[in-house]
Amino acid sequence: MKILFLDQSGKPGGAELCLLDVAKPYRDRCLVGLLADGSFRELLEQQDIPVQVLTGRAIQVQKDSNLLKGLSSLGQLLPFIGEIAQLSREYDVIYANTQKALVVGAIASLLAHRPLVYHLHDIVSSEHFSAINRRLIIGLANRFSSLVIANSHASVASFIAAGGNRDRVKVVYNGFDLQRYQHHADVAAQMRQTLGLGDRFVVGHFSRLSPWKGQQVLIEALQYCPVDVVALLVGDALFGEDAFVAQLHQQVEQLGLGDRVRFLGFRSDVPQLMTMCDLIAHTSTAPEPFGRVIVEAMLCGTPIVAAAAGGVIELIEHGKTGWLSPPGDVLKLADIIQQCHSQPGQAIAIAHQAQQSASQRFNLDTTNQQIAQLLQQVVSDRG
């Protein structure tokens, strides 16, 4: 089976990291087509996954775009959709990994007479998408896709609530290479020394810097925690959210937390940094479709507290494999941080239970087997 993967982003977000893992087994019989160039292309090349940037022009449409912008973006897409359709004829399946890729993939599927699979990585709701974009996603998925793979039951529920065909969607949780998250204790100890953290209680936050990812919630909670609690913010702005980054720095200064908050930017050594932390905080203020960071923390054996909304509640059993806190509830988050700070033995025991659970539930081999079976069924049905 030959697969043409399509993705809109040149930057490695959660959907792209998932695609990286899904594409690996098909290295010798796939192509990843990108609608923008960037560091994601480099990651694919490092993994020997064939990749091609399909357009050199950025597609100017966002999740909150109105009808005018949507029509304008379609005009940008039309000149090279024919080329993608021609390319699609060399493959058995078109696999659209993002919303803009769905637009391109749907039309290419029609022109090339190839089945379309759409991987849904989002909550299709007004909190994440404009009305026109919700209608576009649902309309294209219902009309053109043979299969919709969703990363959580929460994503499925939002898809159906928005009008999606419930018979076409299947849940496959994101998978993880377990070895990537093991045996980092020695390196983590060295990191703590290099960063000058000593024996301070370290709360890590791993995400792009964006208002809905809630870094501001953690910073505010920090003022209600013991003075030896520090926060590491790992990540940076991805989609023009530099003004928000400036707001975070201003918030730190206004609260007098300059010596307790570190901005580390993008890092490639995330498992090592996670292992180094005493606790990892996930603080999204809108429902998260899945929450890769949560599973990564669990696999690293580090305690995790997460915002209880969307797919997150499918990942954590409160008090047994981690803690759930209402989104945006600063005082509750601070209370859980203090609990982990004062009862480290309990936190470590819960983290150990979470590590065992996550290793069984989110094994990449199992995920790829599930996807392979679904793709084979799509091809068989089409044949």
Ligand code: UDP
Contents of the next structure:
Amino acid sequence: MKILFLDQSGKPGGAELCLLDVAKPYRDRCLVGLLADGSFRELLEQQDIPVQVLTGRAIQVQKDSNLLKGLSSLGQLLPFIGEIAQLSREYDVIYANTQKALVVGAIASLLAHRPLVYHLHDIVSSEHFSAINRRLIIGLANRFSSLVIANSHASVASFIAAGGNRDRVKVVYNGFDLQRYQHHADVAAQMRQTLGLGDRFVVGHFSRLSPWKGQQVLIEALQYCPVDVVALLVGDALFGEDAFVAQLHQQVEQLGLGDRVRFLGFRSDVPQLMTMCDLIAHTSTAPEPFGRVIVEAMLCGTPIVAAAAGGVIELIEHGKTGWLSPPGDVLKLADIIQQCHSQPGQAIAIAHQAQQSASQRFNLDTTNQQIAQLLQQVVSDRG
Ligand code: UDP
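Given the form predicted on its own, state the structure of the form predicted in complex with ligand UDP.
Every chain and every other molecule in the complex is listed next, the one we just looked at coming first.
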């Protein structure tokens, strides 16, 4: 089966990193078509996955588009759609991995008579999308897609609540290459030394810097934690949130936490960094569709505390495989950090439990098999 994957982003967010793993088994018979150039293209090339930037320039990616912005970004895409439709004829399935890819994929599917699969990595709600974008997603998915693969039951629920066809959607969790997360204590020790962290209690936060990812919540919580607790913020602003980054730095300065908060920027050695942390905090203030970083923390055997909303509550069993904290609740987060700090034995026991459970539930071989079967079904039904 030949697959044309489409993704709107040149930058590697969670949806793109998931696509990297989904596309890998098809690398001798697929193409990843990007609507913007960037470091995601390089990641695909490094893994020998064929990739092509399908548009001459970057398309503005904004989930909160109003009608005018929405039409203008669609206008940017139109000149390329004929070529993309032509290209689609060389493939058996069009696999749209993001919302704008769904727009392009739907038109290409119509023109090229190829089935369309949409991988939904989002909660389709007003917290994440404007009304026009929600209508667009649902309208196109209902009218043109043969299958919607959703990354969690929370994403499915939002899709159905927004008017999506419930018979077309199947849940497949993100899968992970388990080997990538197996690092030994000596790697962690080395990393601590390189970063000059000594034996301080390190709380890691791994996410792009964006207001709803809630880095500000962790910074605020830090002032209620013992002074040897430090925060590592790993990730960069991917979608033009530079003003927010400046705000975070200002917050750190105002709270006098300069020596307890480190900004590491985007890193490609996430598993090694996670292994080194004493605790990982996920602090999204809006419901997270899935939360790759949560599963990654579990696979590394590092305790995780996460904001209890959206797909997250499908990943963590509170008190058994991690801790859940109400989104935006600074004092509760500080309380859980202190608990892990003062009772490390209990935290490690929970992390081991989480590691075992995550290895079984989020194994890439299994999830890729599930996707392969679903795609096979789509092609057979069409044939
Ligand atoms: N990530 C990364 N480097 C960084 C920060 C994050 O590779 O510096 C990865 C992280 O390991 C995870 C992904 O980016 O796999 C983020 O996915 P998640 O589902 O947590 O959030 P999203 O970006 O989809 O909102």
